[in-house]
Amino acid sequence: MNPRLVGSLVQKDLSIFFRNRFFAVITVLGIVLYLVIYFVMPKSEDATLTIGLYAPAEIPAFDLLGEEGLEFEGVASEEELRQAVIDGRIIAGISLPADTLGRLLAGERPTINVFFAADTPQETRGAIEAVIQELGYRMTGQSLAIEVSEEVLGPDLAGTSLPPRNRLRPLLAALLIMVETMGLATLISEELERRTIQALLVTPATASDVFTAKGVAGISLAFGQAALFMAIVGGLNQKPLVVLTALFLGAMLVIAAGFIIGAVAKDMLSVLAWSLPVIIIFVIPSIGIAFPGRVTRWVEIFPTYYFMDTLHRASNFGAGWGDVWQNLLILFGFDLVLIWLGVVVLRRRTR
């Protein structure tokens, strides 16, 4: 490989990219607007606990707890229970045994079990706590020791209230990223009906020096913009290395995806055809860290699931290389595969 004709090529291929004044725009729109939304959304979290109840016997106190900032979802097992806290539709769950109001009156101490949301913040565990005295206190109309068992449930990141908006940030910057499929996927489209790869491929240069600058052109249209995005609205704040390693391996991974695509398609809109279910796929797990809930385990089957949840995990949450570097491991695996797949299609399209 000729690092300088690959250099010579990666300007190329910058020229051809940003000549094109559809991606030329979106990419200098996009990174605008993605900020545009993060900074119209709230900076602080919604204030609303809601809490839900488990109670095998019929509590009629708990119906008067009901205050502004409060809300309680009855469930119909502890089981359904646990569910909700995990795919986080309640921030905290209470579990009250059968025997619970018999205990109190009789003047005995009976245990209640708490599930908390893995980022619930300290604070809100011991006003949760309160509201389970109030409870007791309403039930027996005296003030009672009650003992509480926590359990913290899924991986422990709390300690920190997450606005919407930096719950919202891996989404954006992981659009950001994905976009830039379309663009190389067509920059490589266009080269192969037109024959350019073919004739580059009688010069000195050779497919893995038009391959290599194909890769570090989208790779650094990708990882620059989500890099840049990132660093305004302060992703890079807690631990960037691992961030800007999550961003790259991320944008590799979206590369490779070009490289298949542009080899398939014939033209910009079969470009458009093929990349659009792509990005779909590959968004699919973001969904369930900006709004969780939505989607269950199952999404773990997407590679991007490995670089979404690094990307959150470190940039709201601190997390270090100890806590995420299986991701990253598995994340680099996907990569190399697809990008081997992309060159093995790309070098039978330039035969």
Contents of the next structure:
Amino acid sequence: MNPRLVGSLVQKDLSIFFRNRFFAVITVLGIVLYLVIYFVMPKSEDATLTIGLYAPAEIPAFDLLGEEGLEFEGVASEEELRQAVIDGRIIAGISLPADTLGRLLAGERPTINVFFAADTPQETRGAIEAVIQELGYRMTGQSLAIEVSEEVLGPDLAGTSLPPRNRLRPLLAALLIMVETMGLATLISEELERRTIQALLVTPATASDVFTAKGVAGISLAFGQAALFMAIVGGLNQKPLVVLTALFLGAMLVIAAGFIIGAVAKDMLSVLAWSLPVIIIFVIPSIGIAFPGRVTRWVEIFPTYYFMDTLHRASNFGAGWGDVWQNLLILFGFDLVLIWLGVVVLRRRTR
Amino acid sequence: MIEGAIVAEELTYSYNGLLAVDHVSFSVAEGEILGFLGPNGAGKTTTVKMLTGQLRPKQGRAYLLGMDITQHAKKVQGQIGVCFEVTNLYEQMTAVENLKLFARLFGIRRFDAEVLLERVGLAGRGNDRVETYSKGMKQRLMVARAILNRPKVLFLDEPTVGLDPTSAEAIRNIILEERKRGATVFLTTHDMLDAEKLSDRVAFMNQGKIVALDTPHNLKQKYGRRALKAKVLSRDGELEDREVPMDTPETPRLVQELFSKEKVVTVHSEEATLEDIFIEITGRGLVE
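Switch over from the form predicted on its own to the form predicted in complex with its partner chain, please.
Below: every chain and molecule of the assembly, starting with the one above.
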């Protein structure tokens, strides 16, 4: 591979990309649109909290709390309660053992298990503890010592309130990256269909130079836009290196998808037809982050889950290398396998 | 030591078991123009692809400038120029940008695109996007791209097909200038005029094999039938055609009889064309 030749080819690819009006417009408008979407989203969190409750014995005091504006959702088992917290359907879960009331009335200290989601803010945790104290007071008419056993499900990311706009941030960054699949696939498809690649391959440039240049151009476009977006919306304020690494590895997924689609597509329309389902599948994991509880663990089969999850935890909760290294490793593995697959498909097509 | 700018030894290629090029051997001397003729599907393009390193031969070897193309493809490709039959330019870019890109790929540091564009008759249009060019202009730009690295071997695939006479003549002149500079030219064409005007030797390819290779003159001598064509006035005042073969022992007597017994109005000699010779050898035409 010759860096000088790759540089010339990258320059050519970027020049052609921005001369395609469609891609030039969606690139520039895309970033502007996503910034607008981000800034019009509420910057504070909705105060409505739904708390899960597992209570084998009937405890009338909860009905009274419900009347005062707190929203409780009853579940059938402690396991279901844990899952609801993990899925994000409830902000916290309270598990009241069957003997709670009896022990309270007998003057003993019952243990109440409380489960929090990883991203439940500290203020909310405090409020829920207060709710439990209130519950004891209402049941016995006096302030009682209750043993509260807290368990955080998943890595503890408490301490930061998560406004909707920040919850949406990984989705917007992912969309910016994924849309570039179409641009890269079109560059490749045109190179093959117009046979300009033949002209390149009878010069000192090798197929590796040409493919590397395409990859670099694709990464520059995808990573550059997403990094710019994240910088503007404050996504790089916490753990910037982790966030940038995640963006880079996410952009590598675009290269793989672009290679495969570019090799099979015949023109820009077929590039669009192939790209849209891929983009939709790839962004599904970010919906789980933007709207917790809407998708469950099956999204982990998508390579983009590890990209989105890292982006979410690092940019929203300051998760460091130690927290997300497994995600990054898995993502890198997906990148290598998919890029290898893309190169194989492309090489077959260029023969 | 391999003699010749291009040497093909038993070159063979098949697509999914279908033999496209069948043990083809030939050589082209430095500074020579070889016309490579044959109908569609004869194996010309596959041969060119093997010679230029785009395809690896299934059997046999190809040497360019003394180097085995399969082993030294990139080194060889740095010293050759290829003009494809199908237009494959970056149409969204200008002519100057196209040429500068390829100049960079060939490692040419001091490159004046305008001089080259003037040479191919595109002066003043260098900064226009290629998509605004006519077919003839695009073909001229393709030729300019093929010669920008001053190649030692130049491959041209149907460089004048479908062009207006001015563009075609411009390209013929460039081919002759390149030969004058010392380049070896491998010219694939259907155009008999091009082949005859430009080629030092021509090779006829048919069904994957070279069926004849010689100078146009020698091929005509060997396979062509010369004749005298005459128009004579009949007794009832009508013009009639007469033909006298020129290469038989009877020719002198037949010519004498023609002039003594008939009223000859016009007479001219007629030579076989390369097309005639191709049909003579293969039983099929060049353009099918």
